[in-house]
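The chain that follows stands alone, in the form predicted on its own, written as structure tokens.
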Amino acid sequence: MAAGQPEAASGALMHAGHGMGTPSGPGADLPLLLPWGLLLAAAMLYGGLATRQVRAGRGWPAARSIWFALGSLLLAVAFSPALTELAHADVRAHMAQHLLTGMFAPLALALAWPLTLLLRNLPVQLARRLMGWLHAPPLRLLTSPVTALLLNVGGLSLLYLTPLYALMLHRPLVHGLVQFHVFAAGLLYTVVVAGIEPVVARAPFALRVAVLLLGTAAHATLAKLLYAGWWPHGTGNPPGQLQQAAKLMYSWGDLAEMLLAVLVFWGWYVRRGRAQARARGSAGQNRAVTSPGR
């Protein structure tokens, strides 16, 4: 919708669209509560596996459990029935849901290292089989930084630059599928770019930084297109509301990308320090071998 159209007309269109396809009557809230049930199950599983590690004497950093709790809390807020209902009528609420689901919650969950926790709890043979499956060529392609970028930013482009956004406002199933994709693609992008978790062989640092820069630029460009009022079409969002949503996407999106950049460079710094320590250790052993009398 063009930025200059009267807000009253836009609001009327939006109101007319709001609620279409939304279930009503007894049990109508059950689909809205399903994400909370899945989150609760995931939290119980993570807590049980972490406790098992501690009781076995292998330990599990408390910080990772805290990150998992924070990520789960952010998702619980994003998938709350109240915010989901509001997101159908107000693009600003939709944008808040997008930022929580696709950017900030994945950051916290990536730092919880859930896959590593699962692998440590599996029998050795089963863990090796799972790792072999994760490193198989199809999944290596799926979890490459470039593929993760295409799934993440490409998915957002399809959402806002096609009629998909208008469709998800009227079809609860489409809304649910879009939300799942935003979360899954955001988590994959975060894990792959950060280079944590043994999902695949870690991509080169320079490639991950290049993907991060491209992703940041693409996200900011989409926000500017929304601010200009060029997209999305057919939603009836008032221009002022759309501009505020674009500001949220631009500023908070940059913050999330900056935090991800800190994670990327911190990982590089730690691994470089370990490599230098190993090199110094090897050099010391070589000197001891070549000068046994000293």
Given for the second form:
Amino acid sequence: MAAGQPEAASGALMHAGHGMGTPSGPGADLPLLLPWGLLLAAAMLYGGLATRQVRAGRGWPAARSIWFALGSLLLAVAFSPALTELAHADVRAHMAQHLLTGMFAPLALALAWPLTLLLRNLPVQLARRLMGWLHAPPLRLLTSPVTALLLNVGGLSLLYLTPLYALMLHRPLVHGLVQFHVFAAGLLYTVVVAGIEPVVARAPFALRVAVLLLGTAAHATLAKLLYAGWWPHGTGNPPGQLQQAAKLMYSWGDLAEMLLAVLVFWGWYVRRGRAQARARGSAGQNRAVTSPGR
Amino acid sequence: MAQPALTRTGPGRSLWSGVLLGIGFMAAVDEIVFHQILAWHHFYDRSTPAVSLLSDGLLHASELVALVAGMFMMADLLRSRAFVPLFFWAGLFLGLAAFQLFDGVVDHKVLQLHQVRYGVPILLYDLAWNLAGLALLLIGALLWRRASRRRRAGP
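Cool, the form predicted on its own is there; where's the form predicted in complex with its partner chain?
And the full complex, kicking off with our chain again.
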């Protein structure tokens, strides 16, 4: 009975008119549940590795695990079969999915430091080799903020300003690939722009701020283009719905970009505090003699 | 008599944290009050070409980043006890004025992205908009002068 529910809903959606062939019959829901399976596996792996760190006495901040749980929860909502079904018919639901997978879940997951956790649990030799790869030219290029920006904004532009969005509604495989790209590009962008995980070579602060500005501007501009009706045709979405989706993208996207900006400058604040503490530490003896009051 | 490095950079950095917050705050007021609550002008005007849209997007992004950057700069100055309030206030008013005048002159008149309001005689609105900007600029300049004098006179 529970399995019949989404099918009935999708039948009604087909009637509403985008004319896609929704797979039905036994096992039709399996592809829809695949993301949840992967998510569960990732959560178990993270939990297991974090527990191992704590048991070994090396510790793993609880806050990071909480961020991981929050990020996974957001992804679970985004990839729920119900929201996926709805997203095929209603572009506002699609936009909610996009905001969750591409922006908010990556913010939480970046704060969970998954890469660092993984490397700490590997044998030293293997971890060193992986670090070497991470800092070698090909991956360094991939983890540059500029590349992340291009993958992110380029992907979104391709999705919304070409027939890709319409195609995605008809082909489950394309849909899955697009969702994966949105999530992966969002996570890469968040991690390298915020400069969170020290295992990835951190780009210069000014470059990260410049990329943040361009990324925020591009996101806001894309939202306005969608609002203006540059959306590719053939999706059968009423214009009012598209405009509401564009407004969602604009305002919630702003919140996500602002949180990312907080991460960028918070990192600056923390590192500056450490530098000042070091400066005070080394100048401590001199200052105690020359200016006792301050 | 050499001053400690942190207080030497304090006034300039206090001024700049104020400028960043002033620009960001006035841009946010413009967006929230005039674009969204009063809906006098909108974030998108159909006759505007795509290039102006991108420039608008950059302005919007700068507003968000300026607010966050200004707050962290201020927090850093407070932490290192290098915060000079009078320079901060001067910077804040100069930043408010900078955005108001940029919007009033460049966005409204030079690029003609949008006007303050449509369907009414625009002159009075433009005068009110830019005179408000000038008033803010005057306050900022006076505060800056007073801050500089006080600093030269010593604490």
